[in-house]
Every structure is written in C-alpha cells, then in structure tokens.
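Heads up, the chain below is alone and in the form predicted on its own; it's given as structure tokens.
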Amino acid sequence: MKISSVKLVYFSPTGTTKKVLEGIAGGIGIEDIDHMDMTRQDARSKPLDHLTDALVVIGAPVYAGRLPGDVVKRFKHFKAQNTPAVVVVVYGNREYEDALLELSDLSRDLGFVPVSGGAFIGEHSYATADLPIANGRPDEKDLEKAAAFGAGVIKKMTGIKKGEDITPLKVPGNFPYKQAMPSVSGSPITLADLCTTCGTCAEVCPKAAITVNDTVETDPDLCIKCCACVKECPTAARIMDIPRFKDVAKWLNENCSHRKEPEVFI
C-alpha cells in the first residue's frame, strides 16, 4: 500500500506516550508527520483529516491495565474508512493488561484497520526520585526498539496491495476487558513556599481541573491523577500526596523494579 504521510494521535499528559510515537514515526521514515496532541481539554474540536494514503498511529497511556475514559471519549471524536493504523499503549513497568487489545478494539470501531501493535514502557505518573518507577523511561533503548518497530511497519505495509489483504491484528488481552479501578476524589497538592503561581501546571492539565490566581486551586473531582502538573513545576511545588497514591507508588516500586522490555506485534 502506498503510504505519503504519517498521523501521530496520542493522549500524553507527561509526555512518554509522545515521545514513544515520535520514535516510530522515526523508524517508518516518511518525512510528512503531523502531531495530534489530544491530551489539552480543548483539543477535541481538532478534525482528523486528509486520510488518504496515510498511516496512524494511535497512542494511549495504561491507568491499571486499562485504558483512561477520557481517552476513550477524546479518541471517539475520530472517525476513518478503513484506514490502516498502529495502535501503542504506553505503561509503567507493571503490566499493560487489556489495554492494547481495548486501544486496538477501538480503532476498529472509528473505522481504522489496526495493522500493529506495540506496548512500550513509560516512566510511571507516581514515580518520583525517592520511589522510582522505571524513571527515564522511554529511554535510549526503548526509542532504538520503537524505531526499529516503525521500520518492521513500513516494511509491512509496503508488502501490501490493497487493504482487503491486511491481516487480522492479534494482540494480548482479554475480553470482557477487566474492571476499571473506581474513580478517587483528590489531587496532587502545591507546597505554597515553593509555588511561584507560573501556571505551569495549569497549563499542562489535561482535564481543566487547576486554577492559578493568587493561590493555586484544583477540582480533585476532575483531576485524572496524571500528575503532569508534579512532573512539569519548575519548582517542584507539585506533590502527589494522597495516602493511597502514595502507597500504590510504594508498592510498584518494590515489586515492579524489574525491567520490562516493549512487546511489538506486526
């Protein structure tokens, strides 16, 4: 199949899920890439257009082995005619779970063809320098891999003719998919002697939930528990300080230290 351009749509609060399309996009080796950021709350109303000999990829981050509903909800403004695509799950070195075959699931039914798959791993939103959870990653290794995945891809879709002779994308995962973990009220909290009131992390709230005048205010109803707002303050005003938070980030750094490597399917 003849493929021109290359479509990068991606949810990516603290910038893992982008940076792992970015080095795909590196290996497919087209020159004619364009970024669909849908991670801004106002980022819905963006068409996704001029389909015609392109390839997507689709990137998501893992929330427990699913994956985020507003995902779900800002992926399904998207609508495509069979066009080919590449579904990849970003996780924190845990287990990604039914989220790849959920993200693939999916753009079947926005009316992409999933040709391949990848689950890459991310450093982890509760991840912090006392309690590392696969901190830096997607690493060197991790983009040599996700480049050498977008070259098997290209080489891929070069080999086929027509769409009808795409095969039926396989990926792990079960379905009825595993039951998303219940939403908690809360937030990550500004330590008011070190917050300058920038608006950094309002700015990079994916969900609209922070206010910055005087003080810094944030609806712990909207809040995702991201924490692009603690990974991007410029003076680590940010802090996740929720007991349950904090004691998940425990755990996973204690019995997920092991390194995981990407899992690719083409």
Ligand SMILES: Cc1cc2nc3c(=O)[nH]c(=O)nc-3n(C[C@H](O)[C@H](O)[C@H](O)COP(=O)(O)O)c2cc1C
The other form holds:
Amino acid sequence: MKISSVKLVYFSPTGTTKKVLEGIAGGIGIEDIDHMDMTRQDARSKPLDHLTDALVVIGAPVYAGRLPGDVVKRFKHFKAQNTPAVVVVVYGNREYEDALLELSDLSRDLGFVPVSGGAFIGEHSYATADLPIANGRPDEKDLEKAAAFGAGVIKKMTGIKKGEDITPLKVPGNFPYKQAMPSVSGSPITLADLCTTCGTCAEVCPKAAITVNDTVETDPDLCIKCCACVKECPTAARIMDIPRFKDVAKWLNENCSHRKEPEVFI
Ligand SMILES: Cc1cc2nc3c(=O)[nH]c(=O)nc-3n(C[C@H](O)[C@H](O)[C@H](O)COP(=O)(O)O)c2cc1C
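For comparison with the form predicted on its own, produce the structure of the form predicted in complex with the named molecule.
Everything in the complex follows now, all chains and molecules, and the chain you saw is the first one.
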C-alpha cells in the first residue's frame, strides 16, 4: 500500500506519548507529518474519511490499565474509512493491562484498520525527583526502539497490496476490560509563596480546570490528576498533595522501579 503522509493523533498531558509518536514517525521516514493534538479541552475531533494514502498513528497514555475517559470522548468523532492505523499506548513502568486492546478496538470502531501496535514507557505522571518512576523516559534507547518500530511498520505497509490483505492486529489485553478507575475529587495544590501567577498551569491543563487571577483556583471535580500543571510549572509551585496519590507514588517507586522495555506488535 502506498503511504504518502502520516498523521499523529494523540492525547498527551505530560508530553511522553507525543514524544514516542514523534520517534515512531521519524522511523516511518515520510516527510509529510501532520499533528492532531487532542490534549486541550478545546481540541475538536473531525471526520478523517478524506484521508488517502495516509497512515494514522494514534497514541494515548495508560490510566489505571485503561484509556483515559477523555480519550474515548475526544476521539469518538473521528470517522475513518478503512485508513490504516498504528495504535500506541504509553505507560509509567507499572503495567498497560487492557489499554492497548481498548485502543485497538476503539480505532476499529472509528473506521480505522489497526495494522500494528506498541506499548512504550514514559515517565510516570506521579514521579518526582524524590520518588523517581521511569524518570526521563522515553529516553534515547526508547526513541531508537520507536524509530525501529516505525521502520518496521512502513516496511509491512509497502508489502501489503490492498487493505483486505491486512491481518487483524492481535495485542495483549482482556475483554471485558478491567474496571475503570473511579473518579476522585481533588487536585494538585499551588504553593502561594512560589507561584508567580504566570498562567502556565491553566494553559497546559487538558480539562480547563484551572483559573488564574490573583490566585490559582482549580476545580477539583474537573481535574483528572494528569499532573501536567505539576510538571510544567516553571517555579515548582504546583504539587500533588493528595495523600492517596502520594501513597501511590511511594508504592510505585518501591515496586515499579525495575526498567520495563517497549513491546511492539508488527
Ligand atoms: C490517573 C493516572 C493513572 C495512571 N495509571 C497508570 C497505569 O495503570 N500504569 C502505568 O504504568 N502508568 C500509569 N500512569 C502513568 C502514565 O501512563 C504515564 O506517566 C504516561 O507516560 C503519561 O503520558 P503523557 O505524558 O502522554 O501524559 C497513570 C497516570 C495517571 C495520571
């Protein structure tokens, strides 16, 4: 099959999924790359049925072994017409459980034909310098693997004559999927003495849950605990202070420090 353009479609609050997708695109080696960043609250999904000769790479982080609820909501208006897709999940070195299967199934429901899949590792959203969990990932080695994966995918695509010849993608995971994480009210807090009210937290929040005037206000029911505001704050004024999440970070640091490697299904 002829592929002349690549579209990267992703939800990536702390940027690791985006980085992995860019690494994969590098390996695919086609110059015409278009980004459809679905991270912001005002991002709109569009029908993608006009795409010809395109390969779509769809990426999402893993939240509690599943796709974040917002991925399902934001991606649901994509309407593809048998466009080949590469499905990719990025997780924080614990497990990806049913997330890759869920993304593969979702892509099929939207009209894509999933051709290949991958599970990569990204720095955990709850990692800090004191409690590292996959800090700095995806690193150089991960991005080399992402590029090699991209090269493998394009080789596979050029070997396929027509869409019907694509063998159905099989990825790990169980259906029914594991139960989704119940939503918990709460959010990171702002340390007033460090905060300059620069507004970065509000800009990067994928839920538009933060308002900055003289102080920073966060809607605890809208917050999805993605930690984009914590990671992006230029003065380290945002911290995740919810006891339950601090305990999770401690547990992950103690139990999920052994380096996992990306898995790909070409
Ligand atoms: C609410 C929430 C739940 C998460 N659940 C998992 C999980 O089940 N397994 C895991 O390994 N990482 C988990 N993570 C970590 C993210 O999957 C990981 O940090 C990912 O790289 C974030 O992607 P992004 O940088 O594109 O936002 C979770 C993160 C958040 C915020």
